[in-house]
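Here's a solo chain for you in structure tokens, the form predicted alone.
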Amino acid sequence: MRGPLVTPFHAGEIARRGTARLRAGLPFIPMHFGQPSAGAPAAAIAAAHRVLDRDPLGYEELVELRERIAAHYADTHGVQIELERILLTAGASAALVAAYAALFRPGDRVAVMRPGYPAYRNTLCAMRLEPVEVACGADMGFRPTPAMIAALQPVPQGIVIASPANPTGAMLDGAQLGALLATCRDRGIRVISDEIYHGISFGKRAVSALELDPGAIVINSYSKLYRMPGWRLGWMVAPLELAEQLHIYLINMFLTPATLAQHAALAAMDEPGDLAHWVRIYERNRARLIEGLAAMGITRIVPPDGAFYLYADVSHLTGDSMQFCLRAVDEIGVGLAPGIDFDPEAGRHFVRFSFAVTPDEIERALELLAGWL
């Protein structure tokens, strides 16, 4: 190995142990990974079957899908996006890698929030960029503020913002996001806005950075709202002057995203009733999980505004979240994500629960956890 050492994604070990349980015929409730347990909308699967029967499925980027994404921004966010600015990607991860590679050079500093999605930090390290962690604790609702960004010295070349955020579900409203983007503009910080949980929010709509700053790079995915994580499809919206070069990076690194997934996604975007049905299930799961955890003494939780996670302080139960999660999967078959994935410093006191499972799985997990604790 001559590349930088990158810390592991610790939830992967929980996944391996959970899979081993299933192979041995033992039960496992998958609340560790950020993926819906329900499959893609039925219309998306039907569209995929139709395409398989008639299409050789070569390298392709569907203009129709880019047109549908543009219509989504017009309808949902009130912004008009030229098709040339919309880039289809092999999941949000490919978009993130291409953006890092195209926008920054080795040694550049990029701000990320802590707690936050570990791949932001780990991918930066792998690409010889320097992550600058901005601590956003529970006392501030896990939300970054303009003052935090204004205080960063030296000024970072970039920043990754996520709203709703992983692992906390914290969301910035229009005023908060606008103030944050204005500070970044004033300081010359390139903004990458990860919006993969848009459409999954409770009580208010998520605001896109494109509504406030057309210069932002926006990343989205079909893995969360559309329940298509294994299809590996996402998109990126970039300013016109950057879009062509970003597309060149994407083609060289990843060719095109899966053609079959593109056809399925086109159908999924036209199923608002199906998508809303599962968001309502997540909302009920959220309320039940908060209630059930409180009954066992886990009360230090900031209720999430969106996404499908609870980030719970379990410091009264453990000082080692990884061991806590290993024991939970091995002893009762409940998969949880250790906080050290999201926060290398304070994460040993936290675990993340995904509630993108069925209501029955929520009930069974609560029953098992209560007895175990």
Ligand SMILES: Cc1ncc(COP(=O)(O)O)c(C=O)c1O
Second form
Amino acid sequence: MRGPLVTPFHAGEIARRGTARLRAGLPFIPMHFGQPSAGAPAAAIAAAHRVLDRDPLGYEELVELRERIAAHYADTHGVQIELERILLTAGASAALVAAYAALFRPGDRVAVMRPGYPAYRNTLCAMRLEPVEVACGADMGFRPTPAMIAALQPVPQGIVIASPANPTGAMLDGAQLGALLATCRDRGIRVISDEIYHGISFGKRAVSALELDPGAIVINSYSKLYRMPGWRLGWMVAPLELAEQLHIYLINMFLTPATLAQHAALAAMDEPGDLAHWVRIYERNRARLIEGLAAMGITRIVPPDGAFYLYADVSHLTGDSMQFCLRAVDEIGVGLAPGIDFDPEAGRHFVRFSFAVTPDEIERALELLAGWL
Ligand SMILES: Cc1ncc(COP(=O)(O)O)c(C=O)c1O
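Beyond the form predicted alone, can we have the form predicted in complex with the named molecule?
Up next: the whole complex, starting with the chain shown before.
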């Protein structure tokens, strides 16, 4: 067998040990993966029950859901999107695979930020594309700049950007995003904008690339704001001339996304009060976590603008973030993600805390960490 093209998610080992603890009756606080501990909105679950009782659940792409997504862009971002430009996918993950497959050819170079979501890089490698990692560290507030993109030589064929970003929660404002998109346009770099954390931001609204550049390819998902990671549903928006091609790829690779999830998602989108309630909880968790970690001497943090992550520099505690996270799960049952997942180099000095848990879990984790450190 030939060697693997991709590296594992190291947080997967933390998950495995956490699950083993739970099976052994030991406590475990899951702050390692980016998944809301609260499930889908009640209205989404009720809708799924109703559909399950009456619908044969064949392969289907609900027009009503695409209409609802179009209405969301009109209401939230002030942009009109034709239905033909909206494609339903099995999560942002399937959207990413289809976008890479349709836009690039083997050997093409695609820029990704470091630190960044590991699957951007790994999926590029799996598809014989070349990731070009752009260092975008704490000194830059974890925000890419037009100058960084202008300096890339040779010019990459594409770039993946995310605002808010994983693992840092850093967000670009309209002017910053606009300048970045303009540089990409000038250099002929195709932009994939991962907007999966939209709707989860603290104080500022996240600007969609679609407000600034109709040529951008946007991917999004029901996994984060809508709290439906296990339902495996997301969407993408592409320029008309690409959307048909992307649809052909999606149908060939995945057929349609889960029909039951589409019905549930339609109901979830009409629950703004419920969604906002959880965003307020994340906001309180964020403040409490920043305060509690500071009391333990963990102060080198760029406060996240959005998403539900805090990416902390723990270089005064460890030079091996994986070892640190293994010990945290084994010794006190707190699940954290090692920075090496997001940045194989500087990530040795960072850990990511997900605060998409309950306020009680945040308090307990802080207590355990304080005693342990
Ligand atoms: C930045 C980012 N993009 C994409 C994904 C994939 O999400 P999904 O396939 O569940 O929609 C994740 C998951 O954590 C993520 O953090």
